[in-house]
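Presented as structure tokens, the chain that follows is alone, the form predicted on its own.
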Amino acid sequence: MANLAVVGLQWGDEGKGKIVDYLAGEFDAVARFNGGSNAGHTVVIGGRKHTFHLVPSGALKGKELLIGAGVVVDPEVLSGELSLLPDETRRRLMVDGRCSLVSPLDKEFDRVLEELRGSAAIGTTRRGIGPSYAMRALRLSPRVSDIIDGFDFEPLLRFYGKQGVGTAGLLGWAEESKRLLSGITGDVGGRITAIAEKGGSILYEASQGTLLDLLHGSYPYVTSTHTTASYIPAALGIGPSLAGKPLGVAKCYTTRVGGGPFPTEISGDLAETLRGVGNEYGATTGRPRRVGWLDLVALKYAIRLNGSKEIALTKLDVLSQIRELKVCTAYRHEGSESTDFQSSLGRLDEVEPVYESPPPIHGAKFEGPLPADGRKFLGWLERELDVKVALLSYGEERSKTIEL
């Protein structure tokens, strides 16, 4: 099995955790390469939900688990997740020594920043992810290896102005973090290379979605790092040849959490129906997600950025309960229509979506063979996107997945 990268093609929450869990059995290791504990990946087995914020979603398949240098690690969150896993699974986890840590100062600063933004608040989870990445760029952030070897917090304290967290509190946090990380720290890039040299394969897991990418997303309403498949080599410390084939994940409709433009957003009773049937509430915060119709302009852009030739499509069962479907195929602005998401980025809050009606799937049942209505919908979507739908998810349970 060749290496494979599972990446999100929308504003996150596409169902990547389920897809990673479903595929993980075919790989030797699962490696998380970006983000932090501001996102949650949910896996449902036998009606029981398992939510991971830092531990790769392959944990339930007993695979080797790798957290790469591109991830910012909150030791408190990691400790809580590991406490719920069997000893054997915990022993198969490696955290890269170059990962920056999310400190109590970062969390406090995140809260203060959002309050200072007022009505222009981005809608962060206030988990300290953005400040941790910022401190990394300023060369002030403690890394995993620094905590283990000893770290001078005075420059960081001077920068933050002590923000209610003193030296004694930070030293206590650092000692607890050292105890957690000392036995599970290593060179993730070197480990991936060693696995590959022995003929093994890696499944790469992304956090967030392409439209939240720091460079290529709907800036400034984006996350604090890179979310596309092209970031894998840099984030993990491996050569580009090991990055693997990108598999993009998309919902059959669109959701977004926090602030920012959302051209296909809907409201009212229909939005409540979609949100309720699709269980559209954040795995990390519980916040209700904003919901809207599928946006092919944005989706084609994300597919291009990741180089995806195949996608996994999730939550088709949700659309089967909606009688009349819409899909956005272009944007209209000041009398002109465009299918170029890049050129529309600066005015996403001004564009009007141009809708088409795809083949209906109302009432379709997905247990057993794919129904004819479902095949028609997928065929139409494949032609519109010029990709193959390789996996179809029609429910939260791991078993409710079809390989096409």
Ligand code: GDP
Given for the second form:
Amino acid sequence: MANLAVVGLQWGDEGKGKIVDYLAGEFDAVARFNGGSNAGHTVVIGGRKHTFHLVPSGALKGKELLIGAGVVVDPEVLSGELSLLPDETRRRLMVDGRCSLVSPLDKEFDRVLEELRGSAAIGTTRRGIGPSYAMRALRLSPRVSDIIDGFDFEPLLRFYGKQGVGTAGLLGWAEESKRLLSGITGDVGGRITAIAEKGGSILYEASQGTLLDLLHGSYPYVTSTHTTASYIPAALGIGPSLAGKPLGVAKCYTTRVGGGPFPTEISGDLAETLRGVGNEYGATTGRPRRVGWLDLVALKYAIRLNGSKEIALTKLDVLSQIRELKVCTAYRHEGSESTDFQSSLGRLDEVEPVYESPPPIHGAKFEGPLPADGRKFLGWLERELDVKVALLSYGEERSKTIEL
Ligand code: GDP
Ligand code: IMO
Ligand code: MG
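Other form of same protein, the form predicted together with this ligand, not the form predicted on its own:
Starting with the chain above, the whole complex follows.
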């Protein structure tokens, strides 16, 4: 089995957790490479729901679990997650010593920054992600290894003190973090390389989605790190040849949490129905997700950025409950049509989606062999996107997955 990279092709919450759990059995290890506890990845088995924020979604398949250097680790969240999993999970987990930590000060600063932005707030998860990556770039943040060795917090405290962020309680937090992380820290890049040299294989798990990428997403309404398959080797400390084949995950409609442009967003009764049927509420914050039609302009852009020739399509069961479907195939702006995902935020806000009606799937049932209307819909989408739909998901349960 070759290495495989599961990445989100929209604004997050595409169903990456479900797909990673489904595929993990074929791999020796599952590695998270980006983001932090802003991620909420859901796995449902026998009606029981598990939500992962930092622990890779392969946890329930008994796999080796790796958290690479590109991840920012909130020790309080990690500790909480481990306490819900069997004790042996901890023995299968390695956290890279080079990961930056998310401190309580980063979380408070996230809140302060959002309040300063007022009506232009990003709508962050308030998990301290942006501040933690920023402190890393400023060379002020403690890494996992630093907390274990003993870290000089003075420069960080001076910075945060000037921002009006309360700085008490940090040393207690550092002690707790050291207790949690000692014994599970290692060199994740080295471990992946060793597994590969023995003929083993790795499943990479992205958090967030391509359109939330710090460089290529709808900036500034993005997260504070990279979310595409191209980031994998850099983030994990491995050579590019180990990065694996990208498998993009896309929902067959679109959702977004937080602020920022969303050309195919819908409102009113239809939005309520789609949100209700799709249970579109954030796995991390519980916020109602904004919902809209599938946007092929944005999706093609994301497929290009990831070099993904195959995709996993999720939530067909939800779309099949909506009678009249629309899919956006181009954007119209000032009288002309284009299929460019604009870098200009103003334009992205102003574009009018050009819609087509895809082959109908209303009432389609996906148990057993793929129904004719389902096949027609997929064939149409594959031609539009020039990709193969390799996996199809038609329910939250692990078992409701079809390999094509
Ligand atoms: P992630 O962040 O990409 O892992 O996605 P989330 O877990 O945040 O959100 C996806 C939601 O959709 C979760 O509640 C999943 O249990 C659920 N889900 C995933 N695939 C399907 C599907 O095919 N059909 C339905 N109805 N729900 C799904
Ligand atoms: P998963 O891995 C959906 C969004 C936030 C906000 C922006 C910045 O579950 O797909 P941040 O807290 O990262 O500074 O917030 O990014 N966001 C997500 N949206 N799914 C996620 O992760 C997200 N992680 C961050 O809502 O708009
Ligand atoms: Mg999620």
